[in-house]
Each structure stands twice: as structure tokens, then as C-alpha cells.
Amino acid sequence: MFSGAQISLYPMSDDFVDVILKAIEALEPYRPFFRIETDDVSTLIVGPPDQLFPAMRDLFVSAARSGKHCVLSATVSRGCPGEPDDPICTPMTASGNDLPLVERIAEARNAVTRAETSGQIVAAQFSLYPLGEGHHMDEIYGCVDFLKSSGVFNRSKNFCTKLRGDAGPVFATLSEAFLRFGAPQGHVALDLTVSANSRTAA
């Protein structure tokens, strides 16, 4: 299955350059498992599915301590059926997306739980797009109680959810968003925009 994300980072500061250099170090980790591309607009990752969210998360907070005002903005994919399967890429077979929608809640909370902490405060902000046919507003909805137990929920927007917390339970409720909502095998999009030290946080 293709999964992966299109990312761009937004430092807002003079020294942008030196503090989105740094962040795509922290993917360095990453790299035997990704296949990662940076141009002039954009950083691409191609990888298993379930370490998208870990790999943002450190680029994201690698950013974030330098103190400045940071925004990541990602578009973030799995199952296109418009992009051929990447050996790199792992099928969703052994996530748990198959069981009961009431079960895959309580296992994404519970999963959340156990998220480790950065010690970097984040907002992010989302939207879930299960694609293709089938009962997708019944994953939404799932998604949505799920999203307000998690622990990091802040509130609905119109077309998108407000999460605020530390970022490692924030990136980890975007995961499990992402992993166990929709078909296992479907195309589900995810629209995600983050940010950190903004001096207008509300």
C-alpha cells in the first residue's frame, strides 16, 4: 500500500533557512525506512504508514525548540489508487482497522495513553477525508469520538477538528486518526496544519 506525506515547514523568523536545515535532520532516523525527497516547496516521505506521524513529529519539534513562531502544513495519504504500491510501503493488515468501529476507539485511546511526552506544547488542526464508497460519515463520526476522549481534543471548527496538548500525544491521536479510521485498504487523506509558539495561541 503507497502511504506517505507532503510536508512544508514555515519558521517564522529571519534565520528560517539554519531552523528548517536542522528540523530535516531529525528525519535522518528515518531514512532507512523512507524514501525522503526536499525541494524548493516541499519535503516528500514514502514509508510505512504507521511511522508518518513519528517522523513529522520529530521534524516538527525539532523545529518548534528553537522558539520561534513554526507552522507545518501536510498533506498526508494512504491507499491512492493513483500512486503505484512502493516497496518501502506496509500494508495496514496488522493495525486493527478491521475490527468494529466502537473497538478501534477504545484501542486508539488506549494507544494514546502510552504516547510519550516532548515537552513541546503544539495546536493542530485537521481534517479526515475516508475516500471511495462505503459508510464513510460512520469513520468520521467514529474519528470524532474518538478525537474528543483523546485527551487532546480543543474543539470542532467548521471542516476541521482543534487539537492542543504536547505533541507526542497530539502526533500520536493524528496517527491513530489516520491508521484506524476509513477502509483498511481504501485511499483516506488526511489535511493537517500544526503550529508552535505562536504569540497569538487561543
Second form
Number of protein chains: 2
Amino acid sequence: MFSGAQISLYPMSDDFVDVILKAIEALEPYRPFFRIETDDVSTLIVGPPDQLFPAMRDLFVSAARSGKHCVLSATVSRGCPGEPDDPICTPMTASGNDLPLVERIAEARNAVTRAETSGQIVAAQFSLYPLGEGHHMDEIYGCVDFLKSSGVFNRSKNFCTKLRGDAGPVFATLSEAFLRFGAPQGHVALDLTVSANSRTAA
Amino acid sequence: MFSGAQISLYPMSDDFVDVILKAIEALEPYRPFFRIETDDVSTLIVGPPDQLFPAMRDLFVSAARSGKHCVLSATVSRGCPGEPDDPICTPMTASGNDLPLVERIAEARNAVTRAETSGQIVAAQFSLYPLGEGHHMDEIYGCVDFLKSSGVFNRSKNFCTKLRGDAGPVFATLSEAFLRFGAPQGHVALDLTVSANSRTAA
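Mind sharing the form predicted together with a further copy of the same chain? What's above is the form predicted alone.
Every component of the complex follows; first up is the chain already shown.
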């Protein structure tokens, strides 16, 4: 299954270029598994679906450690029918999302519990878009059940859901929502914003 | 129909707060028509679907005139079934998207031709998500036909389409894509990134 993300990093700082270049070093361990292409608006990463959120977590935590107000914005996708299947993208069967919904919710919660903490508090908001046929509202409601019991649920907002907590469990929660819900081979897109070091964080 | 956007503005500058506060003044003419709510991650605007992109254009052009590298990121939505219908959101019938596809493509092109220029060059990339039933691939292909002849088409990227040009026709093109394609009363979401004053613009 073709999976990847268009990601952008925004440090609200005069030295944003230095913050970005230093943060990108955190992607080094992922380079053997990803195709990476950059232009003036975003960086494309294409690779195994279960590695997308760990890579974004490490990139963002590295930038946030500058102490500057930083935001990561990403368009994440799996199973897009208009994209060629890429040999570096592994199948989704490893995520076990052919299991009954109640078991997937339990497994998603367990995965978040096992996530290592990073010491970096973040706010995240995202929208999950199950596209095409083969998706059911049961999947969405199951995902919402999982989010509310994830330990990092903040609140529901118009058009999106907001999380807050340590970057470790927050990115683990995002990854579980992306991987375990929606049709296993279906097209799922996720629109993500993560913020750290905001002066106005509530 | 309920319509609105979660929008964020990112000036890559130490004085990002001043740039944002000054840019927000550009929203004043829209305040009578919009409900506006802000938290630490984004600002919600809820209002008539045909005013969303003009409001974002004026906000962004105002920020970009600071000369700083600025990005606007937004999650735009119409017809979301999980949202209450809001009396300040007007029906979609005014957009004429019950017309045959070929006529809508022609009208969308004409609307972009009429767009006033702003003097501000921007790059924009976006993904359009027609959700639920009642959407057809014909609508997507029709939208792509329109984009390629909009005069601001830059290139197709993985997961998104990139535009480049004056903010006037670029935001007009985005608005036409959002309003005229997909089921008239269907749920359509649009994930948007607009960038100005990048040092690495190609």
C-alpha cells in the first residue's frame, strides 16, 4: 500500500532555517526506509505507514527543543488510488486492522500506553478522512471511542479533534488512529497540526 | 449548509505575534458575517462558504506584506454531517453547482479571470476530499481539468496539487474548486497550505 506524508515545519523565529536544518537531522535513522523529496512548500516522505508518525515525532521534538514556538503541519495518506504502489511501502496486515473493532480499540489503547515519553508537551489537532467506499460510521465512532480514552484527548472542535500531552503518546495516538481505523486497504487521509512552546497554550 | 475553516498563520519571525495581530485586522470587514473563535492552535471561522477564501486571502496577503516568510494553513469544510447547521451559513445554491460539469468548469475559469490581483505572489498546495456518498470521480476529474486551465496551476504532487501566482487568482481558484465541485449538499473538506516570501521558492 502506498503511504506517505507531505510535511512542513514552521519555527516562529528569525533563525527558522537553522532550526529546520538541525531538526531534519532527526530523520537520519529513517532515510533507509523512506523516499524524501523537498520543495519550497513541503517535504514528501514515502515509506512504511507505521513509520510515518515516529519520523514526524522525532522531527518535531527535535525542532521544539530549540525552545522556539514551532508548528508541524502534515497531510498524511495511505491507500490513495491515484498513486503508484511503491515497493518501500509495506502492507497494512501487520497492523491487524482486520480484527473486530472492539479488539482494535483495545490494541490501540495498549500501544499508546507503551509509548515512550519525550519530555516535550505538545498540542495536536487533526481530521481523519476515510475516502471512497468500504468505510462505515462504526469505524469513525470506534476511533472516537479510542481517542477519548487515549489519555491525551483534549476536546472536539469544529472539523477536527484536539489532543494535548507528551509528544510520545500524542504521536502514538495519531498513528493508531491512522493505522487501525477505516478500511484496511481503503484510502485514508489525515490532516495534522502539532504545536509546541506557544505562549498562549491553554 | 454549515461551512467554515480552522485557520492558522505562521510568520517565520521573532515578531510573529505582531505580524499576526496586524494581519488579523484584515478580517474586520468579514466579522459581521462570521463566527470567529481562537485558541492556541487555530482560529475557527464559520460563515458563508463563498466568503471563506476571500477572508483567508485578505488575512494572508496582509501578513505577507510584512515581507517575512509567512505560511497560512487551513482545514476548510462544507456540509459536515457532524456539525449543527448554522444560520449564518448560506445555502450552496447560489454557486450554481447543480449545473452540468462542463458549464461549471467554464464558470469557474471565468470567475478566476475576473479575480483582482493583489501584487503578492504565493505558492499554494491543497487536497480536496469529497466525503460520503453522492460524489463521483467525474467531479474530481472535472476539478482537475479546471485547475490545469486556471492559469495558476503549478504541478501535481503526491497527495496534493500545487498552484503558484498572484494571491488574487490563486485564492479564487481554491474557492472555485471548493464550491463548484463535489455533491452540492455533500461533505467536502479541503486541506490548504499557502506560502509567501520563501527564500527557496522555485
